[in-house]
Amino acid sequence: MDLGIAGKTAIVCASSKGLGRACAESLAAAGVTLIINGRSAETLEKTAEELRAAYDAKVTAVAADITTEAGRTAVLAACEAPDILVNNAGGPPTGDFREWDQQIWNDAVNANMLTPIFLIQATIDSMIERGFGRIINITSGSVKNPIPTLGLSNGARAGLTGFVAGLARDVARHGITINNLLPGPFETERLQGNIAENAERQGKTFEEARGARLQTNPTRRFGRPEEFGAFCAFMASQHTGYMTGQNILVDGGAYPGTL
């Protein structure tokens, strides 16, 4: 299918690796011009060379932290008026609520609420001027089914949803559409961690911990990094434009309810 996007330009946050990476993959193979984000320089810039050599791609790297002012102010300093807007951040720690001072929940609602609004406030203008512009959010399966270790990550993201409710109606007049997507469980170092840190607490092995969480996905796997880019890319295409202010669960699905 041809999403009908190519040389459209895509801000994608922290995509060094992972379910950002995936995104800018999918988006590259459509033939959108990226610039690219992550903390560490090295490792972004290798993804970025394999982007350039894999789709001959065009692809700015611009290492900085996303969830600080100085980080957004430097990506949009590569691309102000963007197509596309990935928003991405590594997640808040899992834990027990009974141990997160203001400071914790100050940093994830920053980088988990916080941060996508202010990328949406500083772009969304232009999409209104050109008459086009797709917004995505990657938020977590949680903000529908919440898991209880990851309290910060239920609030933080369960706020941005409720913004981007009201915005998304706001703006879809003008041929922006902006949609959340909610991954589950994928196979990527966050998952891994995630794990390690339960089988821990719970004095199992991590294969026992990595099995027993497999066991608990319809699917009885985890899902596949390229999966997720690939409906991302889908939602920035042109084939959007009648879906905005949705939730989009990409789980195998692990959640249970009907709606």
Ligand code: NAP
The other form holds:
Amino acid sequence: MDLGIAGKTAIVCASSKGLGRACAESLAAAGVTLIINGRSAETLEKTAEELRAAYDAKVTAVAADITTEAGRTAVLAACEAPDILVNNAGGPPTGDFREWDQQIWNDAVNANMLTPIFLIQATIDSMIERGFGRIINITSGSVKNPIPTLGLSNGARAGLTGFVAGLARDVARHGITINNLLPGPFETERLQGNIAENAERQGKTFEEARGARLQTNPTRRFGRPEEFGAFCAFMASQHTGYMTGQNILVDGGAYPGTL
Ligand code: NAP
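Please give the other form, namely the form predicted together with the named molecule, since only the form predicted alone has been shown so far.
Full complex below, order starting with the chain above.
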């Protein structure tokens, strides 16, 4: 299928590894010009080189912390008017809410709610002027299917979800769609880290904790990042103009509800 977005420009935040990188790869394969981002300049530049080599893609790498104003300014200086914005950042730590102070909550809300909102704020009016825009927020299956140890994620991402639900309807008439992609367990460094933390908390080995987590998913496997990236590119395509304000679970059926 031709996604119809060759020649468009996308900012993909937090995309040197994991799900963000997978989104960047699928967009590069669709002919999209990319601005990619991550904090480690070395990892980011390596990813940029790999994308250029594999897809003959135009890739600008901006090494910056996307959760800071300076980081967002640097990314937007590379492209102030993207056609496609993929919001992503590292996830908050797991733990017991009794141990979380105001700073920990502020960091989670800043990274997983306010940062995407500020980037949408900075880019949406230029999308309105051009009559086209695709905004995809990588949130989490925990928005629909809360994970008790991920209370920071459950809470902060629910705030973004509520905000987006209103804004999506407000800008739909301008050819802009805003949707959230909700990953379940995908085989990335982040997932490995969460499993390691749970293993330690439960006094299990990493392999025991991994095996137990696998058993909770109907597919009995973790998602492959490229499966997620393909969804992202489709959501960014010309074919999704009539779908906005939605929360799309990509979780191997982990969410148990009928709807
Ligand atoms: P990952 O494998 O750890 O990759 C995270 C990427 O984001 C890296 O490229 C990292 O590079 C970059 N990054 C992290 N913090 C950043 C920051 N402040 N500014 C700029 N770049 C930053 O994580 P992932 O599994 O792809 O997860 C992506 C998001 O999806 C997270 O919010 C996570 O909580 C959520 N999620 C993941 C899963 C899953 O199973 N994988 C499930 C549900 C939700 P640097 O470290 O160099 O900055």
